[in-house]
Amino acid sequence: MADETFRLRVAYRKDGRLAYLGHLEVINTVERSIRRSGLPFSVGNGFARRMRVQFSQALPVGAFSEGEYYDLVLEEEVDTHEALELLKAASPSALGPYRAAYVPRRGPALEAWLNRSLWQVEIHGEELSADAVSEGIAAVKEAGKIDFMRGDKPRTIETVTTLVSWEATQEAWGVALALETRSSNLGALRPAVLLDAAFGTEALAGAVRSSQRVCRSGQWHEENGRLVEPFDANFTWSLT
């Protein structure tokens, strides 16, 4: 029997105090919002009977976002405007959905498919130089990898493939940094990990960060040198 369900893609923001929610807390909050919305969501056949919903790649705790996504499987096709309004009314404003559209039912999971990110980072600090920040990042890129600790476990991330580009701009309060990163099954480069490594280079010796603010401003799928927007109606998934 054919799977007569519908895959609704939803874009939402993460800001305010809810930027400090962990990924599992975000998932739980969104699932509660979906239940409150009254949408006819589909439930899996496994023992746990969980809601069929997929999320894009986890944000670091404390990072803001202007473009997060989840795919929700519905038992019935609901008008997209109506579905979006129901989700808006049921969701906290700091995790507010702002766009929705149906996408092909079959296709890769969002977490793996959205493999390019654009980050906007504010690095606050007195006498902090944009040139020095750029030189520090270049040194990290040239080194080819970053060794770091996540909790009590050592980790390594390659910068050759994961760090695509960067641009540092001088501001009165410090440095504005635009970062483009790429993820794969080998891992994803987090801005905080990159900056920690950059501030350990000779270019930034003695430089002080008083604070930093990280925001993911966009996500795309990269394929054959092209960036595909998450709602691109002209893109056809390979189903092989």
The other form holds:
Amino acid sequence: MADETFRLRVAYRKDGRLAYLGHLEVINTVERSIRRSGLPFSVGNGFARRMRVQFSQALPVGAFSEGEYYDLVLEEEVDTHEALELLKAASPSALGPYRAAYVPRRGPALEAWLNRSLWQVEIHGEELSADAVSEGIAAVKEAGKIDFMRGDKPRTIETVTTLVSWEATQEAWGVALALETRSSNLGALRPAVLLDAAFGTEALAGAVRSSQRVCRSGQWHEENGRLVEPFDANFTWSLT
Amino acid sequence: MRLPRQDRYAELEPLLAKVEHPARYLDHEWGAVEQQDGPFHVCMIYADAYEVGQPNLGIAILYNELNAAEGISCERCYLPWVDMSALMREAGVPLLSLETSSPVASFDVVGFTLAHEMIATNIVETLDLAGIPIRAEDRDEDDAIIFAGGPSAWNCEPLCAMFDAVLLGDGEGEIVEAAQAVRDARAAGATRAEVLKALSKVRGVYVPSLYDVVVDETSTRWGYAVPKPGADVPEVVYKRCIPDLSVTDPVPQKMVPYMGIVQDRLAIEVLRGCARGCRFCQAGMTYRPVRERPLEQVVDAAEQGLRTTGYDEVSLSSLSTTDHSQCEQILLRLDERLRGKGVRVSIPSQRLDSFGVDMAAAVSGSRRGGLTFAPEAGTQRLRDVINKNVTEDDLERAARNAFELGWRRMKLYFMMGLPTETDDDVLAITAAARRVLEIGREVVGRGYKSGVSVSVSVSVFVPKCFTPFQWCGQLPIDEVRRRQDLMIRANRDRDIHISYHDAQVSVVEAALSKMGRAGFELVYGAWQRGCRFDAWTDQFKYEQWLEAGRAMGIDLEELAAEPYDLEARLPWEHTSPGVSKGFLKREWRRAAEGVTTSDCTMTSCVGCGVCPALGVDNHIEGDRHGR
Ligand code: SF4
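Right, and the form predicted together with its partner chain of this protein, after the form predicted alone?
Below is the whole assembly, all chains and molecules, this chain first.
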């Protein structure tokens, strides 16, 4: 049977107070927004009959974002502009959608496909030096992995492939850090985890952060070293 | 002292990254009322964690009514979890409202929901965190006026030292009138004492400070309350009661939380009140009469509520949803209208008969989770004592029907320590579970693969005021433990899982249910010793409660087990849900004789006194007779 459904990709941001939502809370809220929008969303055939929607990779609690995505399966093709307006009207503004477009119905799941992230991190602390932060991060990359705790569970993330690049800039209030990361099925490197490790290195011994603001400013798909935009109309997915 | 009204979110924000579930403190949920211009400001508080308080329908109703009233704004507040309250105290941040992050101590009126007895120390904690004097008598002229109300306001005496006014019964209408009384009195330059006086004139409002407690030979050791000399207040304050549910907003829940909460679904109240007359059940006595919401309104409300909230589940809530005279048609109609939308309908409680099972089947589609029944007692004799009008046959038929319709897991609720209970009754709990399991095996088949199992959950009976068992003492805790043990040992089947409630929590609950005004010393003492979030098993501190009791010269376990004389004046009789003492006594005698009393919505009036006392009637949409 031909699949007569449509896959709408939606970009949204996460800001204001809602930065403090966890991933599950975001998913719940977005799903309820979609229901409120009145769009003809498709429901799965499974036991629980859930809405067919996929999300890009989880954003940590407390992190802001300028570019999060979900793919929503619709039963009917609704004009993208109209769909976006309906979604906007039904979503909390701090999780506001700002772009929507149809993408091929078949294609890899968003979560795995968008495997590159750019982060802007503000590390506040009057005495902080950009060079020291840079050195600290280099030392962590060098070490090849970070052992850390998530809740009370010990975790490990390797840093050679997951940490792509970084650039620290000195500011009056501290250090502005641009960070590129890559995720794989082995995991994703979270900026907070990287910085906690960096501040444990010798380069940053005794350095004090008063606060830290993490914002994901974009996500891409990496294909043979090239970065593909989530809405790139010219990109044809290699279906494997 | 009243704190200035100002947005203090900036002080809270740095703490968010350090606590569990920051979503508890964010506000800005879909549907929250952001316009908070007042100029008269009320803050409604459910003194427990956000995820427990947010689904409360009562608060939703009052929130909407107040915000709709001219010149009045209403915000919400929940009790920060222990991690957050510690950080707030350390940082000098007082308790803040959600909508505007204003100090709770800046509001004109602060209202508490008394959802259950075990919320007592949380109310002390809330006031303390807010910086509002805990005792009403210590408050300044301009401090907030503190209201309380809700299901556990029957016997509010042990807590009423903290309240300026207690609102009895249905809050619709009453809350706005009470808030307006405060506003108007304040505007006229009234003193605090005059404001309270004005409040006492609002129907259904009890102002504790206008009553004295008298202890004499006609009372228990806790005495009884009488109007203070010269105070022009009624001897008995009767609850407010709306005669017709259809005039109330059928979708009070407009807000959609971000975080997962208990009961994370749309709730439509399909009826209020239950007249089955179970003799242990306080809600059954205090929410009378029965008022059904009409079929069309329920169905439209469900559809509209789902559309505006985006929930994917709607619960038809009430004390006994399957008793609604149009239950079957409601479910049919909902199924027609909601088909294909990935929406679930749920009903919270099933009747213990085949009809109940059919209704459960109607809402569950192809899903077959566990099915819950509440026989409450193991033998027919004891079920007659408590007036649980179900028979052995009902249970067996319901179980057979359920297994035949595809259910595999059955859950049975019982109570332990009911008046007149013997070891035979206790052993009958295990036997009933065995019988249900046996029926399951007969229908589905034996062996591990059949998946048939029965879980039994046994709570400890707590005598509650305004029930026919209000004079009873609780079964002493050692005896509870012996009987629990007896029950567990009698079970040899590994497909029967028996769990029971912590008897210690029940002791505290019973003590709080029995005490009078002087009982506040216990609550305060327990709070001083670190008790809060007592309804959370991992936070409950029994030893501290016992110690608080000892400090005031009472043995909590003895107090819980103490019976009251049938002729004694009781500590709570000056506030009334309308049910007459004569009826309760008669029911108590009938219980002792094992004689049952029928449900007035299915037969005829049994004389509980509520309708004449309040000038209302049962309001049944269809016909319940012969069901
Ligand atoms: S007064 Fe009669 S009809 Fe009214 S609730 Fe009581 S028993 Fe039922």
